[in-house]
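A single chain, nothing else alongside it, follows as structure tokens in the form predicted on its own.
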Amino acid sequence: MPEALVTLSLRVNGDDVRVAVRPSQTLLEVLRVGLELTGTKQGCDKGDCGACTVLLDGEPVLACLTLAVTCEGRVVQTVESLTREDPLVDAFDCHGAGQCGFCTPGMLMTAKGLLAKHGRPSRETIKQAISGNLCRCTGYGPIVEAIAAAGEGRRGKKDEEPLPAPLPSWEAPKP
């Protein structure tokens, strides 16, 4: 007998959404299939790789292990919410921190959550935070450097001009 659908209301990337889900559906399935937000990657489906990391009420979570029904009324932020102007995205670009790109969405969202809590984390803290995210291409060095640079408000190299301070999400840039 098929599972009865449950209506789920949540805020995704700033938008209020309502979606019908099966009680057994993961947040990853709802994001990728139900909402067509495919930036969040489906990797191992066991919580081992971190490719599916999103922010849930500001905290990094593995979407493949999170039942969608537990997200009722909560705030979800995926990699699609990041813009090119985001200091973290800029730092990843300047440092070559995304090579094949498969781990990049999970790394970015993990880093976004880290920087929200610890504006200027140590490299050791960064390594600890991303320890649940697997990367086969970069050797992690460029990723750690990119996160540190974003936390320090600078671009790729120490002698480059600092990044502009990010605007609070409720403020639009002034012309």
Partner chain sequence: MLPLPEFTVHTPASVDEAVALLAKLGPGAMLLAGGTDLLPNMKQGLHAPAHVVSLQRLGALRGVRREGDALVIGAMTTLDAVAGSAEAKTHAAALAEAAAVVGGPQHRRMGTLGGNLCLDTRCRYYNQTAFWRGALGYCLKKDGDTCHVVEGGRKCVAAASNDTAAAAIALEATVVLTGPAGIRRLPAADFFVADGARNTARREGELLTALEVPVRAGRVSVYEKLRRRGAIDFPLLSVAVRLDREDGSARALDVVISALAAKPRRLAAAQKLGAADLATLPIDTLADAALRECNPLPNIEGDVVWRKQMVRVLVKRALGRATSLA
Contents of the next structure:
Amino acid sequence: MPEALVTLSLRVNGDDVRVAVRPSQTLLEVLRVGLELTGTKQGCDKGDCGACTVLLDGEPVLACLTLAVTCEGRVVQTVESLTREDPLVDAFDCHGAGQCGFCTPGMLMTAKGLLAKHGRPSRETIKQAISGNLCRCTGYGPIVEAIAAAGEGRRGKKDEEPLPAPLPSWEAPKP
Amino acid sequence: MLPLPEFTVHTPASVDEAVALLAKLGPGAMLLAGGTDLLPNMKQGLHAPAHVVSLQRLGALRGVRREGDALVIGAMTTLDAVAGSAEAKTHAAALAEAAAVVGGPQHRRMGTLGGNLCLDTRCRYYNQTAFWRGALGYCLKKDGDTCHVVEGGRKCVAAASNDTAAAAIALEATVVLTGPAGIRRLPAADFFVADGARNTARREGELLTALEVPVRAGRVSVYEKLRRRGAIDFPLLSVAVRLDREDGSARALDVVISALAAKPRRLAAAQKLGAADLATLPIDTLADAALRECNPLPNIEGDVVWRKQMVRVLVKRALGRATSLA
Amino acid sequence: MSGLIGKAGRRGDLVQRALGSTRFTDDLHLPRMLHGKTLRCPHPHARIARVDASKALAMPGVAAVITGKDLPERFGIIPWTPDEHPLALEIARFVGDGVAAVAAADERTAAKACEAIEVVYEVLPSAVELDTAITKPEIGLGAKRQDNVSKAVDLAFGDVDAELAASEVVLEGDFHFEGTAHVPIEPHCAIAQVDAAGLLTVWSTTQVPHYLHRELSRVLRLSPARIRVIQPPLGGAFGGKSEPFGHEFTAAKLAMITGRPVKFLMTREEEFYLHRGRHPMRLSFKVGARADGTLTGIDARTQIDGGAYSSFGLVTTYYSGQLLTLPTTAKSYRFSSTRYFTNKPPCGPKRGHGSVQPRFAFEVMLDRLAERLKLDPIELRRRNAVAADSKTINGMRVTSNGNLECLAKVEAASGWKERRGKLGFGRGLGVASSAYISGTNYPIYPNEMAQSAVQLKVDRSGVVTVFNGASELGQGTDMLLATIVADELGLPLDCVRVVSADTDLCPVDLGAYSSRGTFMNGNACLAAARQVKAKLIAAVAAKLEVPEDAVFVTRGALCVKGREGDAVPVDEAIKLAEARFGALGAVGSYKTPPKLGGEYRGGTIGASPAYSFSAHVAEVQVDVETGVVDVVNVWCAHDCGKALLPTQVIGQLDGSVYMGVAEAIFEEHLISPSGLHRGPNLLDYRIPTSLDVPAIHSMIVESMDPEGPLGAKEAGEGPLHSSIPAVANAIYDAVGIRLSRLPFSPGRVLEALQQRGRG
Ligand SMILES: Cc1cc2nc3c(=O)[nH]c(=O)nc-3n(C[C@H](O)[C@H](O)[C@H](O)COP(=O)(O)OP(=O)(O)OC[C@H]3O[C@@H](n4cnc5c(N)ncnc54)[C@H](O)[C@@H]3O)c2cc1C
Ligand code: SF4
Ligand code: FES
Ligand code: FES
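Mind giving me the form predicted in complex with the partner chain, seeing as the form predicted on its own was just shown?
Up next: the whole complex, starting with the chain shown before.
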């Protein structure tokens, strides 16, 4: 007997959404498949890696260990809600705080949660905060530096190029 | 993806409603708190409840309160909240320390004290996927009839791997359960039983609602955990120590060692200490006694010889820290 | 050149990856897509007597089931040793070997259907452990079923026996490494689709789309003209995605059968069965020296545990010896390496293919020799350093060589002279150095064609698109190529687009392995960009009526020497050139110089157009009560020729050191004697968290390689090697124990400490 579908209402990245889910679906599956928010990654699907971290009511949690139905009425934020102008995202880019970028969405959401609580976290606090997010590429150093920089309102190193302009407006030349 | 088996979810709004639901649904129902233990286990095919009763709406079970001579910690209080609670840090330091070193930050934010106390025991032959366990031929605890840890063993010796268990016992805490027959209080030491297949005295249909930790003047407690990585890992060994002092001298000592087998172990040598011994607190003697009393089993991944050697070191460190605090 | 090269700038492409715009393979969802699942063998070695899929096929939602018989053709990355089947044909060779595959409406149904397939196995005697494989040839895992040997290589250079006999000091040592896994955070995934015209498209997490293309064609018996392979950006690979895998074929076959797209996403457990991780090795080394420190002879014997299949094993076996003659050399050298098959997940290439294990052994031997000879270990390495523009003892051509500078850098940065041996019991410093290839001149299947090619398409809007076959894994090749083009043509970086790793759109590149990307793609790309540049210059020169050599490229414009006012914006120059020459584009390619390597069988394996060099100093703190080794600092200096993108290069050094230290301290890929993986998940196989990593101090050394693109060489694999022995040697400095078995887990450290106490 297939499971009965349940209609779930929740707020995702500022939008009220209603989505039909099965009780056995995780928030991760609903985000990635149901809502096509594939920014959130799956690295293990059993709570060991942190790649699926999203903010649930502002707290970084593992979407792969969250039943979607228990998110009724709650607020979910995924990496799709961030922009490249976001100082944190910008600091990640400036510091090379990601290489393959597969752990990065989870890492960013963990960092978001941290920065919302501690304005200027120490490096030790940052290391603790991201200790549930595994990264296989960077060795973590640049990630810690990027989060510290964002906390201090710095973007990165001094010789950084400015943020590339957003899509510039353009006027076609007169023929 | 590791698909979850199918089930129906219930979200009662009160403890009474939850208890009534459990009674109605019978043994096919399981409680879901933070889900950080239940869901990975279900994904590995270790449980397949037809009904999942989520405790998420039981706001009344959240929070750390002082009630007279006790600290009452609701079962749904997250480990993060326990670790961060000023009251817990002051009066139940071992518990706060234990909560602070569970898994990684996300697990502590999601995971609850109730879920941690009721954590399924762990074993390297059990916490694996259905395919893996099938290839092994299953085991006593689930779907099979042999134990791979103790040859010819008739009883599962999977390890109590919950960090707060040893602390709760050392702190002489009381587990509060609510069931069809009303409220039941059990000393934490009796809540855990030596059977890896079911290592708590929780009865069918009961809900753990709170942990009551007595508040005593002159009490210090610490928790030490052995693990390879700085985060995420379950304990390979753990030690909780409680030291009660009066007028500057030690009156009682409790050392609880866990991640050995299904039940955390109270160090007998510590209980037997007379007043004179307590006054000097012979740390090395106690550590040696612990080494004799405790035998880590090859039930969890990790070098069992090393774990055994570490009994002494961890006990020494815990006692050293406790005496320095007292 | 317009100033983009060599600047420690942004990562650049991270934002798209980080914020979800990059579509990794599992992010792709095609209409009507089915989900595949593989049924795997629960025995280490078994004959498949019968497969009955009728129950699975009868389940609602199940579209098709296939078994080995549906794909009988063998495959393998090395053309001489194809020994794998997409699904075991008759015999399964390890716990986790694929036996049947299902396509169903969703992953749940596919998983359930797998459980419903009934397989009757006849269990065969197995050789799970290397010792069994050596002592029981009758198990017959080898190609001719007469033994378990996968490959044996014996090579000697100079008279080792005579040299050792005449040496003042000869030391012997045995070393043991039990294997590690890659563990990219992104699991393997493949999607296949057949369109109405019969074109098969496969999207896959591969770092070798070209080889996958060839093998798909062979196994599916389909003309390569009917197949398109697309490699979306990868979430890490480290060598673990560098050969075809069973699920890529089963996805394709099931798509062909069902007419619907089929996706296979591996679980983390399956990742450990696909494996191809670093080979377990047992190494016995004998090294001799004269009293002045001159190394006389190296005699190495190595037993390699290959797991169930050949994979890259032929190359691994050579690499286990061939890559040891740089940067420190002896007057004679001999190695004998044998790779055995065992009934375990197959081993393959992991970052520093084949050479990380012997490097560990050799660098520890050097440390012991230095001690015996009362020489500073850095000095010992200096005295035996291979020179730039020379030939190694096994015939490899060496050009640029920054070895000595690497040693000098880590020596200075770590405070080696002042601090080594003076940090008190428990704390210590250790050094090691190494070299690695920048691509190989051996193209896996022999052919005379280019190893890398790049095609540029120039648009009137001022946008240049780089079509290239290289595989972006996170190491940054896309960004590298964009930067080279932008720099040559004076364009802003965001006006260069990179389309990579799509066999329909991009010229062939052999793939992201053996650290060939920067060197080979970079050269191909530079060649193409320079052709376009020449046309832009010609057009501007004609327009301004100046000689071509008076025109040069700056950022944003082409200028005339001495007439800076006459700058022509690049997009204008493009229009001028298009008007003059017609459609603008160019192709560039790279092929290694024809004669590299030694004149003997196997002499080309290990031959590279350039070598990178690394040196490491590690600082450790050993807790003598717990045996826990805390790697506190690692200084790593690496000669990458020229750091075209310093942020990326530093990232590679950091990542290599991280991974090496993880292998030194934490990671061990263990299979139980029963053949069952000890813990195929991220709790039992522990990769370091942010709390378990040293402070990594990465330093770039630039030797300006004469043949590298703008002087560049590799940086992705070399800097892993010497991090492991540096830790081993630091532990010795700290507490006086020599650990010969990796990883240096606390139990082993304690045991060694106790032995030392007794001894
Ligand atoms: C990667 C990883 C690492 C981990 N590391 C650690 C670690 O180091 N130490 C550690 O202790 N734990 C660890 N855990 C396990 C887990 O996160 C914690 O133990 C957590 O406290 C469990 O709480 P929960 O609320 O999530 O429990 P749940 O998963 O919701 O429940 C666990 C069990 O308790 C039962 N239960 C829950 N609440 C009640 C209640 N009120 N009354 C009766 N029964 C109840 C459930 O039915 C279930 O059987 C780890 C988990 C993961 C995934
Ligand atoms: S201790 Fe024995 S019975 Fe218990 S889970 Fe482990 S193998 Fe199974
Ligand atoms: S995917 Fe959720 S923790 Fe790994
Ligand atoms: S950037 Fe690749 S895993 Fe972190």
